[in-house]
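As structure tokens, one chain now follows by itself in the form predicted on its own.
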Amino acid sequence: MNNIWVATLLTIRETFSRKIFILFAGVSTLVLLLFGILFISVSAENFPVVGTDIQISGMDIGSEISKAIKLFIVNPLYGLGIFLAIFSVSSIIPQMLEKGNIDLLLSKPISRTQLILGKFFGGNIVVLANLTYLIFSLWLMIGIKFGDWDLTFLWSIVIITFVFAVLYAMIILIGIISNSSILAMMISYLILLILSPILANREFFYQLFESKIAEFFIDGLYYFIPKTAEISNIISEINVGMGIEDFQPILSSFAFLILNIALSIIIFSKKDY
């Protein structure tokens, strides 16, 4: 356990040395500044509630406007957080495997399993810290502006970090197999931006192809890859007080995480460097 913690700390220091943490924090700070300017410039009574038909009056104004704002920003925030997180950690494994770096690491009294787990936990801690800074600050700003201190918005930190962890496990596996950060980013963005949203509406393709084989293939692909689109909807549902109605996207995505970490450890343990 101590070796895993040491490898985790080394990963965190690596992100600092390559300015990854600072870049992520800089983008988050820019987002906060933009919202800060907006909140300062517009009074609560005149705040635009885009795309809602809520009748706001009296004591409800703060909570209803803040709820509308959370719905308005939560999905872009989800996409931005995952996008930046993938970009910030995609090179960790390829750089670890560079000649000289891997020789030094393997010469230390640490197992390859502990090294992979340390890289995994270190990357997640870096992303968790940045997401906490961004989302907690937004929550404070909304609370101060509108007097709404609903804690459910903070669940976005946990859920976005979880989705990142799922994709990061795949990034680690791809990095070990291909030693390519570009390939890892491309596949992650492909799942996040294209495959998962398309497969979330797979019923349309059942009608389009009208083939049991095609339906079986689409179902298999759907249940295998992470459910980033459905989890995005879960964040929205939580922020309007609905709770989680279907845990399947979370459970299957967690299984994907475990599978990728296990394969990463097995393949990394058998490779010669």
Second form
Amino acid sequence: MNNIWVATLLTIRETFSRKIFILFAGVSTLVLLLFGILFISVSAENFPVVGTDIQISGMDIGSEISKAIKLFIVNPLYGLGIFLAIFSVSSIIPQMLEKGNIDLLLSKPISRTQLILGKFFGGNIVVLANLTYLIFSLWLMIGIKFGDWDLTFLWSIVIITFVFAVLYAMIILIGIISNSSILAMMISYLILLILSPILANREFFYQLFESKIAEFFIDGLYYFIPKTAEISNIISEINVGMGIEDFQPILSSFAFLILNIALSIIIFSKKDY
Amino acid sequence: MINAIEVNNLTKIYNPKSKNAVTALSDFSLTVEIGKIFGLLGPNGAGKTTLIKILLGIVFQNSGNAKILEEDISNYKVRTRIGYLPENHKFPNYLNGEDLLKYYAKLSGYNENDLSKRIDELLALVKMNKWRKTKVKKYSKGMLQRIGLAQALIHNPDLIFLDEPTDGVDPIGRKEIRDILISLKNEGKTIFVNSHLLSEVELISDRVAILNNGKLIKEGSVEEFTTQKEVYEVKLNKEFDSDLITNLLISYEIFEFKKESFKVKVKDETELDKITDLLRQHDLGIRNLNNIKTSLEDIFINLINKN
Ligand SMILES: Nc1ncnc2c1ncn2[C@@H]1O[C@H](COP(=O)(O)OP(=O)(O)OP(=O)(O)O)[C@@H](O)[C@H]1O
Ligand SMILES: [Mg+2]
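In place of the form predicted on its own, output the structure of the form predicted in complex with its partner chain.
Full complex below, order starting with the chain above.
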């Protein structure tokens, strides 16, 4: 346990030392500044939101507006957050595996399993910290501006970090197998931008192929690939107060995470360096 | 006698299933006593680095087993007591010298309160105090080697593996490193050095082994290696006459004649006795009889060529 903690701390320290973490924090700050300027320059009354003329008595306009804003920003935020997070961590494993560095690391009294877990937790903590900074600050700004202190918005921190953790587990596995940060990034973005959104609407393809085998194959792929698109919808639903209807996307993605970490550990533990 | 390292029949084949399989070690056995400096010599590609990597769990053997400090090498915990300076090491280049030592101390499980004192000591030992706040990426090759050595010692290990420790270090630096290794030995540490700089290994090692193509060719003390029993240099108290010369040349393997000395290769002591008798018969006194040492380098080249 102590060893995992040491490996975790050193991973965090490494991401701090490399400029990429600063980039992440910098972009977050930029986003916050933009919203800050927006909130200051526009007053609540001029927000072009539905329902301004259908004034329902007793309804708080502020909270309606803030709900609309949250819905409007939460998806781009999700995309941006994960995009930056993947970019920040994709080189952690290839850097660890560099010749001359890995030899020394493996000669230390830390097992290979502990090293991988340290890299995993370290990356997640860094991303969690960054997302907390970004999303908590936004929540504060919305609260101050519109008096909406609804805590559900903060769930985004947890869920986005979770989605990141799932992809990061895969990035670690790809890193161990191929030693390539570019490949890891490409596959992550492929899932995030193309595969997951398409597979979420896989019924459309059933009609296209009209074959049981194709259907079976697409289904298999669907359950295997992390469900980043559906989880993005879950965040939106939480924010409009709907709660989580279907836990399957989260659970199956979690299974993917465990599988990737387990495979990473098994493969890493057998390799010569 | 306690052994610091015990290697039994290690075989390592890289890429065993592919057609470019390389046998880096084959049925290799070796023991290193505690408290000694052991030099492993061998030409490029002999398998020296591979041996260290197996002992430290960086690569895995195909067969055989080994112990370090009386623990099986698969037990990673024993590595708290091991220091290692790899060849061609690459340290995280965002660290400065001081932070680098802290970094590896943590990884080595060294949690003493006196870490900063220990860092001061080691930086002084390797003469890197001036550069302690400079980023590692700005270090020269020799400086990297010095900080690398400090890194290998930071957690006060009992057994230290050094792979080409003087690589890229200037002659004065080399002497300094040799002195450090000798003083470590005097503290009771065991040191295992890989090198192809034979003259250097010869200066500090208690025992040496020669490795070629993954096989152990010869192992022994430095004296055993460098003392050739058969060759003697004979110095006389006066010049010898031509008669004697022909006499000697006919019966013995004589070479390097000088006015008052010659060298002779003998089979055994009795042959040597016969020669001295012969000299006395000619009224020649022996001023000096010397068993000639050859350098490790000569032996090395001879052995490798023979194989
Ligand atoms: N990771 C690897 N994959 C495949 N072959 C390897 C690997 N590492 C070493 N070898 C091969 O194993 C053999 C022994 O290499 P090793 O590095 O142990 O030699 P060495 O004695 O340390 O040489 P040098 O003096 O040049 O450092 C060489 O033929 C080398 O090509
Ligand atoms: Mg080598």
